[in-house]
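Shown next as structure tokens: one chain only, the form predicted alone.
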Amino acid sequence: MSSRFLGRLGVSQPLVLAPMSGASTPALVAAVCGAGGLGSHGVGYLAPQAILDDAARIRALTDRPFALNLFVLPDTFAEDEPAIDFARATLDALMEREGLAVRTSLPERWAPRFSDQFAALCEARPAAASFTFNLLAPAQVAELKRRGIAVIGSATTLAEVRAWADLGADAVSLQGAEAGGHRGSFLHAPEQAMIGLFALLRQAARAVDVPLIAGGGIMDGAGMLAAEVLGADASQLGTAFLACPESAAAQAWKDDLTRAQDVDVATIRSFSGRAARGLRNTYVEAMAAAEPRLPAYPVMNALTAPLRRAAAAAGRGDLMSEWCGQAAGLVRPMPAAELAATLLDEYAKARQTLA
């Protein structure tokens, strides 16, 4: 059963791959597209040319519609020098203690310029583009639509849903409290916006006439159907695909997901300076006391990059940002195309059972 929104794009199944920056790959995106869903690639960390290159790689692997996702950020960032100095000293001490032969450094830029990334996305012309961390400007929405790119906004509260609907978004992606990765809250503090997916979905379905994409804790076809019954136009799954061989997640991260318990998932700021959901591990515990003094995103995210790379190379998942949703323990390590087909078969059988 095609969704109201995805059907317009030529996508036949109500399945969206969550745009997991740093973990999604062109191969993962293409596999989901090939199964009839909407593959979505997180490019928030990429320079403009890398965005164009990855879009070309996706097109080389599939002729199906796909989406790209960006973080909506200012082009420049305030630098809190005392917080940066404190973070570097704390991180360097941690890496020395844990036997990692790397140390922090100051990058040329804390993150790519959003305006340059947005221009590259427009040039790449995916079928759809999704955005998180904030609203776009009206002129940016108009530019995307002029180019035939559908606009998907991300929301964690009803007010954020309404804001995207008022801006003219073609669909709104709901990020329930169960969802993994960075929290997309922009009108409320993250701790105020930890609303369960189904509670948010029911309120949003009554409040706006915009297709809703449900995300957070959905790991199988039955969960997809449950979201649809409550008003979702499609379901967005990310954690479910993290353990696939096409995922760029480090093997130690993938292995830890298979052992994860529901109580292991926490809201973490110490890796990036922004609230995100993932596994509570050695790094998270070690940095808990320091968290209030660390710089904000993307400064902290850039400072922890050497540690995260070294930890991945050393197989130290306990020192990595192991982003995941609340039901991470339900991951099924298998090729992405096989997993997508399994999800859609489960979804079809659940519909038959319900009927």
Ligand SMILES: Cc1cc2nc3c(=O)[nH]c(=O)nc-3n(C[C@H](O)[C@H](O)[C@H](O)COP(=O)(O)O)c2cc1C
Contents of the next structure:
Amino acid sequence: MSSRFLGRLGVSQPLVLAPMSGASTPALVAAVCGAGGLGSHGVGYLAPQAILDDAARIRALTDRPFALNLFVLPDTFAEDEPAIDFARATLDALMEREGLAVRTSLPERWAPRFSDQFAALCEARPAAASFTFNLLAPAQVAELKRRGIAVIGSATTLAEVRAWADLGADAVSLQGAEAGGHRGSFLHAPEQAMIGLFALLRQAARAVDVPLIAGGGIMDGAGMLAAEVLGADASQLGTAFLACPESAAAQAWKDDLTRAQDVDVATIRSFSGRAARGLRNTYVEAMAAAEPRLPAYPVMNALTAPLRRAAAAAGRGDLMSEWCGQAAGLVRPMPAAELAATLLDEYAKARQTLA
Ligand SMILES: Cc1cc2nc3c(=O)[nH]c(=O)nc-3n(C[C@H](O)[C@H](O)[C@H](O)COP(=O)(O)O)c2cc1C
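Could you give the coordinates for the form predicted together with the named molecule, as opposed to the form predicted alone above?
Now the complete complex, all chains and molecules, led by this one.
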């Protein structure tokens, strides 16, 4: 069955590859597009030119519609110096204890400037653009629409769904509490905004008329059909694609996912200063007591970036941010095109069984 929203974009299957900053790649996006779904690329960590370069790489691999995704952030950030000093001392001590030869440093910028990233995204002109962490300004929504780019807002609560619908989003992507990666919450504290996908989807389906894309813990065709039955226009899967060879997740992260159990997945603030779902590992346990005193996103994220890179290079999954959703244990390490085809086949068979 083709989705109301995706059908308008020229996408034939109700499958969206979740944007995954640090893990999605042009090859992963193109594989999902090739299977008939909508591939999304998380470009929130990329500088403007890199966004343009990745869009060109996707276009070199597929002529199908795709989406780009950004974190909506202010252009400048508050710098809490005592928190920064505390974080650096705590991280450096941990790395020394763990034998990782890397120390924190102060970056040139805490994160790329959002307004420059937004301009690059407009220039790249994907078929759709999705946004998380906050709402866009009305003028930015108008600018995207003027360029023919469909706007997808991310929401973790009913109020956030309504806010995007009121802003004129073409679709709203629901991030259930099960979902991997950073919590997109912007109207409520993350701990208040942990609404399970079932609860969020039914409430949103009754409250708004805008097409809904369901995300959080969906790992197979049965999950996709369940989301559709509950009122979703399409399903957005992130964790399911993390262990594909095309994913940029480090090998140690991929290996740990295949062994993950539901109880291993926690909400973690210590890697980036913002609540995110991932595996509880050595780093998470060691930093738990320090969490309340760490700087906010994106400062903490920038401070831990060199450590996370060094951990990946050393094969130390236990010191990396191993983002994943609560159903990570169902991950299937196979080429992305094969996984997308398998998902769509399972979905079609589940539909037949239900009919
Ligand atoms: C590694 C990883 C990175 C993510 N990065 C982003 C991102 O850059 N932008 C975004 O809107 N969502 C991001 N997400 C959240 C996904 O869009 C989506 O909500 C989630 O993957 C759905 O749950 P699932 O992981 O259980 O499939 C990320 C998720 C993961 C696992």
